[in-house]
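Here's a solo chain for you in structure tokens, the form predicted on its own.
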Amino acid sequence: MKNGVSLYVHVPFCEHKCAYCGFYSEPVDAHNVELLVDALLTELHRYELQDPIRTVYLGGGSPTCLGRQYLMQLVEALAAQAPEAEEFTVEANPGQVDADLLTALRRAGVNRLSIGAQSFIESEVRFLGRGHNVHDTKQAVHHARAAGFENISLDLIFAIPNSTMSSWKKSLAAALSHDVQHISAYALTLEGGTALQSAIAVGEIVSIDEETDRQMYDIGIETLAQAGYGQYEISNFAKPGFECRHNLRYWANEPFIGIGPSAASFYRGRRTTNIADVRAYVDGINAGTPMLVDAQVPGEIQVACETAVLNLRRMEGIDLEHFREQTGYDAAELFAGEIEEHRKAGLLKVADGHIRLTRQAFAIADRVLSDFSTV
């Protein structure tokens, strides 16, 4: 990969408090949008970057919650800071975009759109409380194409309570009918403190069992493969050449800068995480105070472990030669015990100079990867 840095900008807002949103997303009408945008740009400028920005990812929450004026102000400022960026992604809530806004984003330099469809089953979208409907998603894809976007991604969620194997297959088929370049498919996760998590805890809602969750995941992999989407990471699928470059750099453990509340960075050997509280973040930035909840310079072994965990999320896995060049360690020696244990269990394979998860391991990847987080 080219030298440089990736930039992630976190807008921690949603239209209202969604059923499954956690600490990372808050209702937009509870905050001063102008102050947050100013703080985001102030934090970015403090880096005084000498390294070229290779990719930009504006995510959330939902950045389109900002409204056209402030979203475009932010996008145009980011584009000016990243003239060499090869990929500029904006996440979009389908109910918050129209033809004019998408045209403006494309003209401003955004060349990749990630649309938060979540589901193509109306009842499931309502359950998630995302403030859009299936028609909105279809319109968003149509308007994005008309605006000139040639790289469109759809986010899908499976294992939603009350969903079935049949509804998941229908949602997949509907997504594929739009012939987009990229699809991400995630199992619904239960964030602490959310309405959904509380309802499940007291038995008001029944979550999808682990076996059904795994079957839905397997069906997703098979269906997307048959449609020509290569699985290049545990939850991400793309047509050839349309893998998300920003995320590829992240999984390669390349330097990245995170801007905004709760955003994390790994830049010039230092890892930092911003405070999550929006008001405290804005006040701190305005006062010139670093608003960090964590800052550390990881040791060489820690960086090697982090690199291994991130690499293993990719279908490419750990490239042993590149890993040695990047970290100074032989992964086969450093993780010899872990590799042998999981190889015997059928969860890892070692071949062609790579260490990879097996298909059997995809659904329980976090359990395997945790063993590579320390040595």
The other form holds:
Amino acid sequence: MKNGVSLYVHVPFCEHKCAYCGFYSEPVDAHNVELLVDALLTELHRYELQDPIRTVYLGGGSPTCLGRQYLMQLVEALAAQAPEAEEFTVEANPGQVDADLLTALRRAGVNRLSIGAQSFIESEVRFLGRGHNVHDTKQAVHHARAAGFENISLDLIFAIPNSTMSSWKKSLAAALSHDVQHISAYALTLEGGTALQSAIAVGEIVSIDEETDRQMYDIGIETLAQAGYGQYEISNFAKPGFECRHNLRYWANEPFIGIGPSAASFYRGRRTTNIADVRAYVDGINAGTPMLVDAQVPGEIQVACETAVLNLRRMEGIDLEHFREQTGYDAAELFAGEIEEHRKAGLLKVADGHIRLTRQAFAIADRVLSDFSTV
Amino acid sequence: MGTDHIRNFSIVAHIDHGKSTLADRFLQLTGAVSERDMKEQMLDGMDLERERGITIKASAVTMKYVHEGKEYMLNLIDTPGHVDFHYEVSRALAACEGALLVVDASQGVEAQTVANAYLATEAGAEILGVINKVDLPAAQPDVVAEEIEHVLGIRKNECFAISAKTGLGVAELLDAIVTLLPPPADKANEPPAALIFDSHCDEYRGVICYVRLFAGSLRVRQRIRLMRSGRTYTISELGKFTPEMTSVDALGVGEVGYVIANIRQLADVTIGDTITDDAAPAATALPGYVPPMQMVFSDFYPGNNTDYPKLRAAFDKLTLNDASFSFVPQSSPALGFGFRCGFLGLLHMEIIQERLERENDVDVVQTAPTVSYEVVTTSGQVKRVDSPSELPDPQKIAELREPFVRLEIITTNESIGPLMKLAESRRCKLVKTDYLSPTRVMLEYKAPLAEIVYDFYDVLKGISHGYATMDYEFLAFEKSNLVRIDILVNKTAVDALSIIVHRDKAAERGRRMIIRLRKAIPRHQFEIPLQVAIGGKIIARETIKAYRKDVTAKLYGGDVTRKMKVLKRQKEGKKRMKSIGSVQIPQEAFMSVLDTGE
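Could you present the same protein in the form predicted together with the partner chain, rather than the form predicted on its own shown above?
Entire complex below, previous chain first.
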């Protein structure tokens, strides 16, 4: 594997669950953290990787809720396994980091920090059920920079119930004032089984209408572009050279290993997903067989479709030559009908060896992407 | 040998009044079917019939019965129980000398009881009144006998009170069939004349004709001629249904049975034709049948255009066993190539639909059913129009006529008010009111078929809490103030959505249609105007807003498998739609035309 692999590590713990979050996590105080950290490292060793790890991403959940001792133990072990990693990201919950911890992380080899700001409007942060406030976020950015981080990303969420165009603009402006290198701006997604979804279903909370959501998205793209953040994916923006390499590898459909409960992997042609249960996961790893909830080897066509869907989320789109090398298919031929239909509708453009979504297609990308999901 | 020992009769009844159960009991009492072999409702051959509790095709059975030491041959010709199949009832009755009119002792006389009584009288059959289910706690045989006398003119003291289920009074009824119904006329010495009253196609033996001999006899290897078509055949097998097919050497005058003569296709046989001897034929054919009139039409298009041959083969197969269903190729600018299909009525259409789905693996898009219209052009021509799209330009139409029916509704006093309101809203004109009893009334209307053909019966059942029953019979085409409503989707007229309606209702109906369409058609990336037009003039408009946002905010490695599944489903959904211009219209949208608003 000439390009190496990327490594994702899932910490399935949070201090408490946010109202909107659909990721697998459990309350940290109900579990033995040490057992999990041991299991994570055991799982990684099981792979007996021959290929160099290019990027590491430690996410969750909240990795920072592990506490300094276990977090550092994990980070140091990962760093030792990935001496050639060009990017090592840790997700940080603003309420759970201080100057010391950030300094330690930086020293251990973490070179990118993704801070879960979500919003710079106090009421919105509270609404989302985050365990932090706006001040915590500002402090976290400040400490990160002091600790020597030169690649900091802020996560923002828009279309939060009760938010307005003006609150979104304020939140954006506050984020820009920190002059970080990377910003992810996500529309709030209603995930099945979350507290927020049920509150909306019963009418306790009213979601933002589609038109406002669209306008917020457009304003976001525009504002960030003016501030020098180029959009390189549907929800991701960066100053030149600071695009997240780990995530770019996902959208390129490059192989990756995901370890931890609920984590997915795409490695040596096989897609697997670990069980989303901490105890079952730990038991499985300790017994020598990770418990999988899904395992499949996608066929060539399936891989080509996945690659197309993922590639099209990037501003770069499908690089026809690269696509052919990677999948063995000519994308322009394989999806000829789909391309023609959406090109006519002004949603796709084909130029200089690339197939790309048009600017107006980004907001409705799933309508286009669904047609590439199967042939 | 004479015909004294033969009795030919039918059982006619409103649906669920126990016709099939009585037939079963006859089969048992006469020993035609042993207790062990008895399955419920023996005569209903197709699964579909047994499931729906409806007899679709007439069938016949020959039984032996001993009365006062003499053996009689009883031929029971079964009849369908639904309004759509009136003509089959008439056909069956034309082959009989008598009819048992069965009425449920707790339900009383119903609309189809009346219609059936008319048919039996028209056919000249002797009618025996039978009050069934007298064993039920809710039975009111005396009240029902009054109704029968009042409405049908059958004397109440001459009615037979029975329970087909327990067998009570059934033997006495069999005796009455022998003693009260007339035997067939004895024309044994005349040339043979056998009425074909039904037929079906057997995969291995070809067409099997159900016949009643009115004169002479038929024997195996006889050279026969179908008098109307002129075709000649040689009889290879004769037989009776006992109820299984039992071959005989000859069928004598007055008898009922079947003829097999190497006839390949159902289309080669006209129901109502007369079979006679080729060398010494009858002087005149028996009075045949007026062919059934198709009153309801609907277009069927394959969901996928490449399935056209498959759909065609499926329809070919269906017509083999149902000559009253027809189809002709049709092409629609909106829907491509398909077929315009004619049915006797809505139930008939539903049965065909079900058989199409059950017996063939074809996805179809079906347009809303419509009735047949008559157009008088300015040049004086009269032509039938079965599809709104066939209607000439308004300038070329001198007169538009629609079919009217005589509609009979029997209901309880409490529901008269809402029922009259319903009838009025459907342009029905009250002709006659007749009290059957202090609590039940029969209303006779003159009604436009188009107004009652689709959901009238369901609405009627709803407002009468299930008590009202109805039946109708075609009267004539009459002039009406009709207009065609066109529906424009994204500025393009969709022919498959056009309907013909009364001018007074056009605007309201059109508006309701586009409101339903707005819900049925998914949003697109552009705004879609929906318009209602009458003769080029837009009278209503709705808009399907464009979707503005449809994108997964986060898609990283872990979600790929799940997301791909969601996207694939989205694409599958799109495949099941018909593309009209740049708009994708789902199949159910075409049925939105049917919404009448109640």
